[in-house]
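Shown next as structure tokens: one chain only, the form predicted alone.
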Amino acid sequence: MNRTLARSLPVAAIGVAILLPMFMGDYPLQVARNIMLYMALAVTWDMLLRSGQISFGIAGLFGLGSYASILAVVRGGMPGWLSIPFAGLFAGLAAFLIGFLILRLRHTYFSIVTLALGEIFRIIIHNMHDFSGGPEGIVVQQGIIFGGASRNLYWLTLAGLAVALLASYWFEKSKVRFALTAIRNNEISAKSSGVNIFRWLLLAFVVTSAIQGMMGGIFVMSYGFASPETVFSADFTLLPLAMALLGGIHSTVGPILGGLLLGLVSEWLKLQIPYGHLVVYGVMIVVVILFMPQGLLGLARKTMRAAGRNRK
């Protein structure tokens, strides 16, 4: 019975998801993609976060692959749908040329590498004037792709999570999974068990980006609009994380759960508090660190072995 219910739900989920916009309006379905979009950067930064190395640079590779879009359609001439793998594959390609230099490094120098690599790349749009339209922004002159239908906008944002989740789920069931985690246990152990650490550290940091930059590209396209402020945001890596950690890391499951819990209460935020939510995300990440370090899924599998003891 369990097993069943275990495969069923997320069929029904899949169901839910594609159907939901006969049944919401614009407003709803706005929210919805955004609730969406930050899943998927959350579900990326955990798929990096299970070998060990913690990211902080999601808004950098988010804003690379914004404005990889968007310029390739205003200056380009690329047709705004092409425009969006377009911008997964311009941010892959980035990381993995910075991958070169940074993956040598381990926590916290990582950390804080990835984290100016993402005000580098905003100072860097800031500044070309001419070009990125400077701290003003550029608009797409012909208009937002789907020319603005809620429900197409919708499943786009839909099936750049679906890419995602598979990213993750390959991750999870692949030989990726025992490379990874045998790298975030002890890298002395992979290395002498024959794991080529780089290899697949450049691995799990190309796809987690490109999927981030390919988010940008959805993103930017919904809007017609980018800005270095706006696409470089530090809610782009704040809520993410917090997701992540909320719901439970080194999973699919987790980031899931965590970011349709945190997903709703940060709309509610932005509106009562629009210049002190990510305060709260920030206080909400040490809460959880220190007093619940295996999100909720890890306190819902304590609470279902204590249960299943008691019964014995």
The other form holds:
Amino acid sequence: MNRTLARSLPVAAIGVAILLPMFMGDYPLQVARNIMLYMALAVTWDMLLRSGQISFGIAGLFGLGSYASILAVVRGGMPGWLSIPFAGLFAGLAAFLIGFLILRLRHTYFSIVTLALGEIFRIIIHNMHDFSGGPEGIVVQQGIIFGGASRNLYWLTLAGLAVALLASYWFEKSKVRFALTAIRNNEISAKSSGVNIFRWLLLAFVVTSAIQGMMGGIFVMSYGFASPETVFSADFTLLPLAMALLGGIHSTVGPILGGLLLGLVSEWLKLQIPYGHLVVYGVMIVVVILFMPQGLLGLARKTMRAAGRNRK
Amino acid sequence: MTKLKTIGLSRRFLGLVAVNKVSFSMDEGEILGIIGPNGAGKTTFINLISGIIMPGEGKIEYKGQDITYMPAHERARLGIARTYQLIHPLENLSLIENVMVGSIFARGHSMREARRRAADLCGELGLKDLDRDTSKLTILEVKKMEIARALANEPEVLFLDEVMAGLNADETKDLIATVQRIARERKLAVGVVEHVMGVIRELTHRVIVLEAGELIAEGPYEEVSKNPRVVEAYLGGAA
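Output block for the form predicted in complex with its partner chain, input the form predicted alone:
In what comes next, the whole complex appears, and the chain from above leads the way.
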């Protein structure tokens, strides 16, 4: 019975997600789009975390992809739809090159450098006035994707989320899981089992960065606009992180669950207390880390185990 | 046939010479004891051979090939495996999955094949209930899992770093027999670091003695244990 439920639940969720635009107006659709965007970022952040590396570079790669996409369209005349996979490719390639330098770092050092990366990208874009549009940003003048139809943009974002979920599923079900888990637990013993640590970290970093860049492409193509302040916003780093922590790390379901909850709460909070919502996120992160380090998923597992014991 | 050989192998840590010009060799099918007082450099010596740290001077040869500066994961693939004194089972991986890691990455087997081989290995070592969480294992089971994990590399040279520590007399006896059988069947060259001399006497064909990083004696245990330099190293000037 539990098995059937576990199998039919994702199928039902996918069905609902696909059909949602049939029953929703523009505003709720835009909220849903936002939430899915953050979910995809949360899942990819978690995928790298499974190797033990804490990245603060989500906004950096997201922003890099955003600009790769919009500049390809505005300056290079690339079709909007093509600029989205291009953004992923560009961010992935950047991560590949940067990875050779920074994947030798661990712990805090890695985190700090990823945080700095985002700043570096932002400053470069900020100062390349003639090419990037500088601090004022850059607008897609014509040929905006889907003519801005919100249903289609919803499905586009859903497709982006699907890519993130499939990648995460691959990480969970293939030998990638063994490699990353071994690295996270003990690098020395991983090496002794033949794990080429650098190679697997590079794979995780490139794949997650490419998806983050692709989501950036989807984001800017949806709005037809990018500026350094919007696409490199710290929100794109902090919210996904909070979502994954809330839902439960080292899983695909956790970040999705956390994304749904925090996404809805944040939308409501934005209306209730403008700008105050950021304070609430902060408090939530602290509470989650202190009282349920395994997130909601961990809490659910614990409760179920306790219930199972009581039945015996 | 010589499997592994070091020539003048040295490593110092900030002026402290942890391993000092050690030359030794290990043959196929041989169980070699590596003994010496605390801090003699036994674990550092194994770390050098398995590539966890790199030597300052000297040379390491595996089946005639120079592997002195080869990365650890490549040595694992070549056929050198080891266990760790402080065992960290991989959390979030079950008992059998822990054993699969070496099979997947050191040997390049598919997940299905790795699972089959890991199940065989666990069976051979007497491990049961393979889908268990590693936090549920007894000390003996953890030690056996660590050995199975090393054997998953399908090595020709195996180092066991204090696998008997913390076991009671019966468990120790059980594990000695297991190690002997595994070494014999696979024609392994096994290097054993152990503090319990009874284990060394039972298990090994030959021992080398390290003191302050230097190799001070070599030979069968019965002979070496009577060597005045060795007795002095263990008991200090008082003897």
